[in-house]
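In structure tokens, one chain follows: the form predicted alone.
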Amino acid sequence: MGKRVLVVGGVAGGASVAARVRRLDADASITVFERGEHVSFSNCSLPYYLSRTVEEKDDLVMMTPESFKASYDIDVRVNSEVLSIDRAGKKVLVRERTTGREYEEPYDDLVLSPGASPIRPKSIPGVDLPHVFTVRNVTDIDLLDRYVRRENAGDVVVVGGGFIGLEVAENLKEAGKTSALWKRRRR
């Protein structure tokens, strides 16, 4: 068995690794641990599902964890949290977010690419009430398609200017929605 290599999140920083590394060592054991529940989707595309531009959101999922071990022998483990790291053991503890089971892994090398969570700030009064949504991954933009379409929503404002939060407002339009676009100046 070749090195053991762990990589702490998917999606395109994780997924690009560990295909990177099994290009580099046909003999390495490699696991990704993903949190969500998709390893690899297109990001750019996920505000196209609003308008069904991408008609249905399993377009938006680009590989499966059984595509990756079809392709490039890789484990991959959706649903799956490191929750520490244990640098001097070289193990990890993993839970099952689906069962809550816990686990360690070991491993020779560990990469972390575990992206980044959208700000909320907690200053703005409603930011945590049901029909606040972010656009993070295929999870939260069917989330915010199903409020959309069951409350028959016609008036969406989007926070936050930059590409997916145009994208965002543009395919609401295109689906027949009011999308405002808010975007904070800075000073």
Ligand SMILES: Cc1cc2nc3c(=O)[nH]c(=O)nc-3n(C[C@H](O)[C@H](O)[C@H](O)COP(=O)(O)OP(=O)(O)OC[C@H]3O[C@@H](n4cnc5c(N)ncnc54)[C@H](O)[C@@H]3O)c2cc1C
Given for the second form:
Amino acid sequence: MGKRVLVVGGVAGGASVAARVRRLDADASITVFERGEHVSFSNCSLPYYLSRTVEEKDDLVMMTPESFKASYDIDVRVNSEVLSIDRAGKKVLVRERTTGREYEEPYDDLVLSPGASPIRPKSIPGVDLPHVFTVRNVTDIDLLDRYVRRENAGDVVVVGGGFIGLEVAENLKEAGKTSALWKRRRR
Ligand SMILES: Cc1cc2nc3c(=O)[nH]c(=O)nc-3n(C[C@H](O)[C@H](O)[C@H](O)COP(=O)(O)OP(=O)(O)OC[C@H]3O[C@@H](n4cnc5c(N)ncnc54)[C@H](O)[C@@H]3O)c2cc1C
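The structure above corresponds to the form predicted alone; please provide the structure of the form predicted in complex with this ligand.
Below: every chain and molecule of the assembly, starting with the one above.
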């Protein structure tokens, strides 16, 4: 049996590294754990779903666990969160988010590509209300999109004026919404 390579995180970094390992080592056993529902999606296209420039939600997703298996013989486990690493024992503890089942998985090599999460500024009153959204993955943009359409929301405030905030505001405008973009002034 080849090397057991485990990858934590299945989007840009994790998916690329898994595919690269396969190209370098035909015998490796490669497993990717992704705590979210999707792997290998196009973060860059997420805001464009709001305006339907990207027409279908599925168009945001480039690879699935099935296509990873078929193309690269890589075992991709979504809704699977790595909870801890036992470096001495060379194994990780994984929790299946859908069932709550926990199990250990041994490794020879471990790659961490867990990315980052949006900040929710606690200093803003109401930041945890249900109609306050973040934009990081396909589930996030779907929740925002559904809410805006279901409630026929006319005015949307976008907090954060970097390129992601700008693209979200641009696409909300394209979708016929009024969006105000908030950016903290640099001191
Ligand atoms: C809306 C948006 C638009 C963007 N547009 C552009 C662009 O136009 N150009 C550009 O260059 N970049 C863009 N980016 C940035 C780019 O998407 C990121 O730089 C890139 O996704 C980072 O890849 P990553 O693999 O390091 O992390 P991520 O994409 O964040 O992936 C990490 C994954 O690891 C998973 N994870 C974390 N912890 C665990 C755990 N313990 N167990 C299992 N899984 C775990 C997370 O669920 C996550 O899905 C954009 C980002 C966003 C959000």
